[in-house]
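Below you'll find only one chain, the form predicted on its own, shown as structure tokens.
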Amino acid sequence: MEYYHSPDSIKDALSMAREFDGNFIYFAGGTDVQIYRKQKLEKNEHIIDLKSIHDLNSISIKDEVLSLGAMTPLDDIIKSKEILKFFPVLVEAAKSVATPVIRKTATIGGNLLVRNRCTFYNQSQEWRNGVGSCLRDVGDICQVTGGKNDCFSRNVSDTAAALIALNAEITLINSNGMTQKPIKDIYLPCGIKFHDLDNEIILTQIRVPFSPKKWWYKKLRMRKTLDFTSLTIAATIDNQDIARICLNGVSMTPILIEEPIETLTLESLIKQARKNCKTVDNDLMPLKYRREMINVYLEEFWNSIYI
């Protein structure tokens, strides 16, 4: 049995969340949730749709600081001339997500909180039953590594990589009030519990504090549209010449490397990336190729700095 709810305020949404006591899911654009429900990976009975809360859909830039409502569709970000002027790396990331039709519905907040993916987990229930399921579902081992302790499903948010490279912050609200934290701090290095937000929390706003002096973005996937990332790298250099390079799609959580450009070398950058990315064979692209492409993309970024 499924029950659909459409609150018109954050207060009402939080009240419903408390009433349903964990047996609910927030619904933003719904492009990811719909797939999970079809595959019977999402089984909560109550759907709380946030699209009627108009305060969550806004774009404003003041003194080159971007404030973005979490329910803003990715397509609105792509079409914003102001975002393109000051934060082109975010536009590039949004353009790389899914397809034009999906981007009209998918939201920036939903993409930041997109669930981790794994070729052994994100399948139909019949397929999962056939192979014996896994730690993240009802099994007792990781089908990728054979281990019994860790799940290595991949964080696949393209906009997370861009926003972390931009040192963005998010605003979160629950019944205890409002908090703000860097986006990079919400993610956990765990394929099962991949962020530290409790079920009740609503992500309301994203704030980007600076326009970068330089930026670079690239995404690897099987097809140019539709497919989730096999490797995303977003990088920025600010006015103090601090480089922020974020890799995603190759580990349980986005991996950030932050260092003054004058002390950073290509060799150390690649070494840090390969060391921190827990890349395993849980993607359609071969593991060896994905690891090699980390080197290739980082070298491309490095060469772009001096153009």
Contents of the next structure:
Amino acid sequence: MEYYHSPDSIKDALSMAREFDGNFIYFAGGTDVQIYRKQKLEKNEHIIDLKSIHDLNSISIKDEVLSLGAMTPLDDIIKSKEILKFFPVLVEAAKSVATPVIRKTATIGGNLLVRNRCTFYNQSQEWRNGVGSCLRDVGDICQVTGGKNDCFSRNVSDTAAALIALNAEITLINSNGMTQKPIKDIYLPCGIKFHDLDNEIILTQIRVPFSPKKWWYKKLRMRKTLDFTSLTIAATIDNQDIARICLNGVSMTPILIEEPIETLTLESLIKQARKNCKTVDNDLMPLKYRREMINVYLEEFWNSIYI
Amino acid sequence: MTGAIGKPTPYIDAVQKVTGQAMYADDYKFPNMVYVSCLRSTESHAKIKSLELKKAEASPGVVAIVTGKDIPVPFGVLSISRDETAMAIEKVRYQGEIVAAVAAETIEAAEAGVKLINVEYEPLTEFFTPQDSLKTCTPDEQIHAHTKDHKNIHKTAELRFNEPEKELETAKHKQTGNFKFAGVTHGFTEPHSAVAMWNGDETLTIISATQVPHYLQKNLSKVLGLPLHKIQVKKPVLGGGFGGKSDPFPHEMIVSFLSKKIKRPVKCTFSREEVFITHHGRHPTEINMSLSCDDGGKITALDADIIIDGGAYGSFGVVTSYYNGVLLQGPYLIDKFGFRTRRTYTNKHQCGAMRGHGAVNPRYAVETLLDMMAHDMEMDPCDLREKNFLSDHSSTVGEFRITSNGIRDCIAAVRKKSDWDNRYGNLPYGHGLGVACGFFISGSALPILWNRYPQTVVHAKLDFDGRIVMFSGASDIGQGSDTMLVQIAAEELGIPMDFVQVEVSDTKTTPVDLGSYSSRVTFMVGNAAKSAASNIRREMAKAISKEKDTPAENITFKNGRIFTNDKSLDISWEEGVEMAMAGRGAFVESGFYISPKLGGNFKGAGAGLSPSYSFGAFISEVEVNPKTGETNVIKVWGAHDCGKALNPLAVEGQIEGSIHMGLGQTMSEEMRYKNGQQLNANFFDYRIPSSLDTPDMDVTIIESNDPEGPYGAKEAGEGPIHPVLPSIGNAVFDAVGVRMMELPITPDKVLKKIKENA
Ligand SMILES: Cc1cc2nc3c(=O)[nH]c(=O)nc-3n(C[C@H](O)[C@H](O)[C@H](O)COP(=O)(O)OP(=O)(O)OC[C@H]3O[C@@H](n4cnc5c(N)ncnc54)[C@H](O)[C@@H]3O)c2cc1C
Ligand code: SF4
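With the form predicted on its own already on screen, would you show the form predicted in complex with its partner chain?
Full complex below, order starting with the chain above.
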């Protein structure tokens, strides 16, 4: 397979990336990428598989700070007793992704960068030819809104919601060197370019700085497994009583509401959430219901704080 | 029963299947084989203005291209609605309809060829709802030219006995409901696949994933203009059917035509998306139904007006139209009874037969109305049902002959096991129990194509090696009919099952069987197999009796030995075989099944006629979250009267499978369309319940011993699905007090109802 490459160091991976000049895709577990390739939504020729790179799948916890290699399979996260002890919200989120078999292959890094989804886009090429394609593909209008400028495909990463609520950071490496960033800052409010990482960047580590005092997690979907989210809410309260509530699956980007619990009210929480979520009818669950559930879930979270 | 019958028996092909040795249609590869990819319409209803093939023909690896005009003879499983051709001619009627087929050296070359075909369409008015199709349109707008009065109505089926409408007008206790059901599809594992070969002797062989080799043979003969005796249809191991492989299909015509044309083996295997497009699943349905009772809770009348959305072609639709009504004649005695079903053509994927054919949606309606009735009359829903059951050896108003009937045992079993009497109506808010019953045919007494032959013939062959081979055209589609053939022969001849092997589903070597549909195989093929095997026994006994000078009627075949009670004769099976072979050699005995003449003389009397009927009662338990509307089915108790479980393991599997499939239609499955295009043509978005969504199941097999079934057996493959859906709907009412009149019962619908109710 001339298109498949399996470097064993980051350095080699980056030099391959330069060599292929954008005509490649990084491949972690491949559970997201492969489907895009099959549906001809991902047309880059080369695959750079990150699996053989050492030290990208370690789990370590020191002083209640978690360091997680980006290539750690979700299943390892679920099985780690230590993560469960200090960061149960992350375990819940990982457990809610896909199915047991997929989670053995799917990585946390891949999950953070899982592509945005839309009913009118995540389809075969023949299907897309039927509707006449859309903005995000080769067409010129959004099939949901009829608009010509904005794509509202949904960010569906469940672990992103948990990690943002945990105020986590990621380490990124490209040929210019290493940078660290809060995870929340990598996402962009656009369905087409949904993160600001250039395509050469490799995500190496995830750092979770604190173990929350309280947490809450819930994912809305038709079936108890397999389905992508129709609404994910992860929430934490830290030792300084700062509440971080992150909603995903209802907008182009995860929505974070971060506020001291003292000043926060349920009404303002709902108001902020509803204002910031650009929810459109691009999921098979009805739009009205998904919006309604934002209120219901937030209320449930709110009530849980005082138990 | 002393042998294999009645013992839980793993399927004879189970190991082959789980080890990957089993050969499915797509596993067959032949030298020189070419592959077919189909160009499918991007329009729902449009004239084909032009079709440009030149570029595709010149594409590397492309061997041949065919279009609708090449194979113009219409076909269809029912001779009364042969309205489909192998590919669209002049116009397309649904999005995804095949417009051209490219055969090439590799599948990639075929796909590349397809992309190079240019089609120009001229849009026609599209009909996406049955309501639109009921209206008058211009001749040009008609989906099919043959429909009457310039409407897109395919079939109107109506029967009426004893003026139910009059009773309903004045009835004191009356319930009426408008129900709506989304279309659902079979979701079998193995996609459609067929490979055809044109043989040196100018005959055609086709290996196809089909439930109906016989109807395929007939339709191929018609479409290709080839005499029946020149067509061999072989059904390989099948990865599920559920009714979705019980029609002759366009791709089967295409590969056969192509193989004859280019004299090479030709294969076509569908993608999952193409399987969804091919569909033939349960019709989207709207039902307006009324039901009345007297003061004592006896049902006095039932009337229903039903609209089913057939999609672009006929398939089994005429039968479906009748089944929607006639199968409401049981399990309750209803003397004033009527229905009208209208099946419309629309520009969507065609609907056809699916497990529980035609009767699943109206069953939901009638069982819901009964529950409403019980609630209003302050009667226990089980008691109300028990007051109305048909008795055994009776007859329905439409002259269905009822033989064995275990419905009372069924309801008693689930009532007891679920602790219904203590728990129904007494569970906390959000938690509920619901009951429903079911009724289904055990084979259709009339064949689809009228003829004077038996419904099935089985040959049993005995040779010097002591092996019995059962030759049957029956199609094992995963339901275990091959295993049944082996069990029956082993039982009749008193030998271990490993002495028996099967040769099945090959129209060249096996005697004709009509196929696996309408739950006919156990009843009909079972009877034929029993008689073929017992004829072998008779022949053997005759020979042994002569040689050993013992009356044949005193000879017993059991545990691999052949003996008389006084042991004056006591020989092994092999010895017996030798005696039977002496001076004669291997021989074949035949058995057949022909159903008795049944039913009335009125038009439509044949619909739903069966030599026997199955019965069932199910109770479901649910939890509903009143804040989110999410419904969790936590347990289902199912009791089904299958007459006699020839293989209890298989019956249990069928009941559990029915619960799972019924759960899917009730809770989450739905063919979703936007402008004729399916939004969820994949197993990700078409939501079949996962193992986590599947409740605990408690299965009870009731054996009512049917007088005409083989060893008393009746069907178990379709009947158990009917009560599942309404038992869940009724449990939701018990839990949160809302009536779910629309399936699937998605959380948004439940929540909306709860809010309206508040
Ligand atoms: C049936 C099914 C169900 C699913 N359900 C869910 C679900 O419920 N929730 C959910 O969130 N996802 C779901 N997914 C999507 C996917 O399985 C998960 O998101 C998974 O975690 C992706 O991880 P991966 O390692 O397989 O990523 P890949 O597919 O390998 O990669 C995903 C993306 O991230 C990029 N990438 C991966 N690792 C790195 C890295 N270290 N540096 C730079 N770029 C990188 C890749 O280039 C690619 O663009 C589902 C997928 C399937 C097939
Ligand atoms: S939201 Fe609109 S533009 Fe974006 S993927 Fe969906 S249809 Fe395309």
